[in-house]
Every structure is written in C-alpha cells, then in structure tokens.
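One chain comes next, on its own, written out as structure tokens in the form predicted alone.
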Amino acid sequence: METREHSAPPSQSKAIHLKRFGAPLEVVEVGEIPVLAPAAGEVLLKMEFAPINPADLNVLEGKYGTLPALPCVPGVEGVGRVLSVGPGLGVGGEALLGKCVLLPNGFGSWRSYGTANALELVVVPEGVPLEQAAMLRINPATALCLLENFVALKPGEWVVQNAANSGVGRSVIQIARASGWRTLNVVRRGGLEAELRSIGADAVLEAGETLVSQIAEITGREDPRLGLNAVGGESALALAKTLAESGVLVTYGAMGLQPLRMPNGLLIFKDVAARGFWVSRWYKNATQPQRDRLFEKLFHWAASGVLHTPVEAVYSLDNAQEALAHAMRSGRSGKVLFKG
C-alpha cells in the first residue's frame, strides 16, 4: 500500500528544540526539523493544540522522573490531526485520515508535524473540543486514576486534597462531583472559594494550623478514606491526620519541595497507608481495556462540559519564550497552549 495523504504537509516542521537542561527560558530554541513520510505502521500528524504542563517545565529543568535523550522536542501531550498513513495499515489506516487523535507519549508535541505509531493513537470523538482534548491525557487522567484506583469510594463519601487549584485538583473536583463524591479542597491562598465551588467543590479551606479541626467539623464522623497530596511537608501531614482508620494518602506531586513525613502513630494506631502515583507508569502498565475505559469516561465528560480546563492563552510555536514565561506566572486562571 502506498502512503495516502489527506493534505500535503510542508517539507519542514516548526519545532521547539531542547538541547540542554536548565532554566526554561534559557534552554529552548525555535527552529525547523525535516518532515518525514510515515513508515510502515505509522501516520503523519499535524499538531493542533499542545499545553504547557508543570511536567514539561520540570523536563526543561532536568528535574523530572524520566528525562529524554537530548536534543529533543519537548511536550508531553496534545492533540493532532492525521494527514497521511504509511504502508501496512489497510482499511484501518484509511479510516484514520482526517481524524483528530491524542498525541502519544514520546511524540514531542511542541512541533507542527511529526510521525507516530498508529497503534498508539487515541481517536478523539466528535463533539469533544480540541483544546480540551489536548489536555486530557495527563491531569484529568491522573485525577480519575487517583479517585478510582486506591479506595473503593461509596456515593457521598468525602475526599480531601491539597493543591486544589492545580490542574489535577480542578479535575478531581469535577470528576468527583460527576461521580457522586464530595471534596474537601485545601488551597494556599484566599480568594479561590467561589471559583472552585463553581466547578463543584463542596468545601474550600486555606492551609493553616486549624485545618484539621476545620475538616473534622465539616465531615463530622465521616472522615475521608482518601487523601490526595501534591505538596508534601506539613500540608501532606495535615491531610494524613484527617483520614479515617485505614485511610490512604496518595502522593502524586511535590510542589512544596518538602518530603512526606508520616508519624508512627498514624501508621500504628490508624493504619494509614502512604502510596504514590505517576500517570506515566499507569499508562505503561495498564491493559488496553483499562486505557479504553479511562478515555471513554474522559471524552464523555469533556464533550458534555462536565470536565473543563480553562485556557488563559494560546501561542504560536514562534512565541515559545513568551508562552513559557506566561505558563510560569503564579496566579494564572487557566492553561497556556501552543497552536500548531
């Protein structure tokens, strides 16, 4: 079978290059790379939207759990459109032409064009906004796994989390509300209560010395069995103290740059368990039915508007440094995306 094209791409692709690790604004360069024809089993993709995630910034700094070989094109997620298919894909490949798909892990989404293995693609259903689809693979997927994979939550149960204003935190609020669970949401600054309640938060509290007693007053005897930690240090300890007997504290981030401290008493007398979660590991180990089920849920919620990530700005790849500077600002009200 010859390569079939939906539209002809240029011979060069705009791309953001990472040649060394360091301060994000100092290590990225914008240039061009050749556009290769898709090989057997591959498709050629045009990037539509790709977000700038905290994980992306950690990669640029050389501080992420796994780092790419250099030089590389960064970008851990996004959505693209299939322009052409390579040999060997048959009718299935023809059906992909023109479809929008989630960009696979390792694609390097901060580029205009690139090739990918067709078996790694996830087709985006009609009705899902492409900007939202571009942001589903990391934060919402993490939130859904955190809520479903550690504790078998019953309708009406409480979940407590810190970093509630983060991308994962907001997804936790929306997914929990859609699933019939209640959320206690801890933030580090004031002025966020109305916004988080508008997306489904049941309670919003500022971190502080009275946090544990405040949560106890709200929940009464219904102590949460699941705590979600993305901060560490004193914040994680406060969450652990609020948990019910045999509760589980799941750590998925370390924004506070402080280690997790678990007193012996919580382990001995309350049997509180400390677990960790990394969505990249989940994708590596999950079965295809598990991945299909996850995306079916996320696409449904994104199409219906139940799951929505605000977008603050969209930049072209040519404006990479401006986009990164924007993404690194504190107090943003939404994500920063690249447009292919």
Ligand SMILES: NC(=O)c1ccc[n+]([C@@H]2O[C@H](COP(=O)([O-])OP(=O)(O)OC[C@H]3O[C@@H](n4cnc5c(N)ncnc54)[C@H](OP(=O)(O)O)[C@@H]3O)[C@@H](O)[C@H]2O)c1
Given for the second form:
Amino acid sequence: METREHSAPPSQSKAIHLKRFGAPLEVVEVGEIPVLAPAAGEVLLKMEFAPINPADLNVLEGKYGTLPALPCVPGVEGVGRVLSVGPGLGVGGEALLGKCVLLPNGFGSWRSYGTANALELVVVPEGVPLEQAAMLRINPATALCLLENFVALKPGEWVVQNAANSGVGRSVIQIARASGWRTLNVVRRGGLEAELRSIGADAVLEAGETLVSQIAEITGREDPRLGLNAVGGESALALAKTLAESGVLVTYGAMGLQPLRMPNGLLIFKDVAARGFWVSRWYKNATQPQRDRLFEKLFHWAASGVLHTPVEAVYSLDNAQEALAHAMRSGRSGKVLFKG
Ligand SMILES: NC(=O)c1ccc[n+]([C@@H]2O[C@H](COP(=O)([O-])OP(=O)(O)OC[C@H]3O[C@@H](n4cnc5c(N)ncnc54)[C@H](OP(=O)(O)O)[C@@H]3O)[C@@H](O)[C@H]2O)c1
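Structure of the form predicted together with this ligand (previous: the form predicted alone):
Next comes the full complex, and the chain you just saw is listed first.
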C-alpha cells in the first residue's frame, strides 16, 4: 500500500542536536535531518509546539534519571500534526491524517518533522488549544497523579505544596479547585498571590521562618494529609512539619538541589511518610484504561479552560540558545516553547 499524505513534506527537517552532555547553551546545535517516509505502522508528523521543561535541561546536562543515547534530538513532549500515514494502518491510519497528536515518549520533540509509531499517539480532541496540548503529557499529568494516587482526599481537604507557581504547581491548583480540594501554596518570591488566587489558590504564602505557623493558623485543626515537594531542603522540611499524623510528603522535583531532610521526630511521633513520584514510571506501569482516563480528564479541563499553563515566549528552533537561556531564567511568568 502507498503512503497517504495530508500535505507534502520537505526533504529536510530542522532539528536541535545534542551530541554531548554539558552546560545547556554549549551543547545544543541547530541542524537538519532528512525527513523519512513513514514505514509500516508509522506516521510522519509536523511538529507544532514543544516546551522546554526543567527535565529537558537536566537531560542536556546529563543529570537525569534516564539519559538518551547520543547523538539525539532532545525534547520530551509536544504536539504535532499527522502529515502522512505509512502502509499497514488501514482505515485507522486514514482517520489520523491531519489530526493533532501528543508526541510519544522518546520522539525528540525539538524538531520540525519526524516519524512515530501510530499506536503510541494520543489524538488531541478539537477545542484543546495546541500550545496547551503540547504541555499536557508531563506537568498536568503529574499534578493529577500527585493529587489522586497517594492520599484519598475528602471534599474540602487541604493540600500543601511548594514551587506553587511552577507549571506543575499551577496544574495542582487548577485540578484541586475543579475537584473540590483546597490548596496551600508556597512560593519563594512575592507578587504572585493575586495571580495564583485568580486560578483557584486558596492561600498563597512566601517561604520563610514563619511559614509553618502561618499554615497552622489557616488550617486550624485540619492539617493537610498531602504535601507536594518540588524543591527539597528547608522548603520540603517546612511542608513535612505542616502535615497531619500519617500524612504523606511526595517529592517529585528537586529545584533547590538540596537533599530531603526528615527529622526522626516526624517519623516516630507523627508517622509522616516520604514518597516519590516520576511520571515516566507512571506511564510505563499504567494500563491503557488508566492512561485513557488521565487524558480524558486533562483534555476536558484544557478544552474548558480549567487547566491553563501560561506561556511566556515561543521561539523558532533556529533560536535554540536564546530559548534555552530564557527557560533557565528565574522568575518567569510562564513556559518557554519551541514552534516546529
Ligand atoms: N517527577 C516527575 O514526574 C515530574 C514531572 C514534571 C515536573 N517535575 C519537576 O517539577 C519541577 C517543576 O517543573 P515545572 O515544569 O513545573 O517548572 P517550571 O514551570 O519551569 O517552574 C520552575 C519553578 O521552580 C522554581 N524554582 C526554580 N529554581 C528554584 C530554586 N533554586 N529553589 C526553589 N524553587 C526554584 C521557580 O520559581 P521562580 O518562579 O521563583 O523562579 C518555579 O516555581 C521540576 O523540578 C521538574 O523536574 C517532575
């Protein structure tokens, strides 16, 4: 059977290359790779948007849980459009033509074109903004799993988190609000309260010495049973101290680069538990119905505007260094994306 095409692709694709690990701005190069025709069971994708996540920067540095074989095209997530369909996919393949899809794990999303296994694609429903779709598979998925998979939260219960203005943190706020849970949101700088409250935060607090007592004052006797930690060090310790007896502190990020410290007393007298979460492991172990359910919720919330991650800038792949430098800045108001 012949390859079926939505529109004709060029012969070369722009791509960001990673040939060695090191300082992000020094190790990426913009180049070209041939655009291959999709093989049996594959589709050819035109990349639309792909974010630069902290995990991408860690991969460039060679400091992540799993590292790709080099050379490679980095980028762990994004959204693309199906341009042509390879042989062997039947009517299902025909139906994919022109559709926007979440790029599969390992695709290397910082490129303009690439082929992917059709079975690994997640079709983006109409009505989901493409920039938002490009960021759904990692951060909002993480937020949903953090809120649903560790503590069976009752209506109105408090959840406490740090790095609350991050992509994950904002998704936690939005999903918690939509699900009827209340959030205590710790940030490391001022000026974020009005904005985070406008997306559903119940309380916004700046990190500092009085944080634990401030939180106790807000929650009264209803101490949170779930704490979400993306920072580590003193910030994580403060969250742990606010937790109820047998509460769970879930660490999913280490932005502060400081190890977790858990005093003996919190373990002995309060039975506080320290757990970890990695969304890659979740995807690996999840059943298809679990994945379908996750995407159904995320797409629904993204289409209705409940889930929205702000975007601070969109760059062409030609401006890779500029984009990476921007993504590495502190105090951003949103994510930095590549346009394919
Ligand atoms: N385990 C998983 O499966 C998983 C999945 C998704 C994300 N993550 C992790 O979650 C974290 C957040 O990711 P994201 O994409 O949501 O982040 P993001 O939108 O890029 O935002 C970064 C956040 O980190 C804060 N930050 C940066 N440096 C910091 C420091 N030294 N100390 C304290 N806070 C600092 C920033 O605060 P300012 O705004 O004040 O600069 C901002 O709130 C990252 O560590 C990421 O790797 C893990």
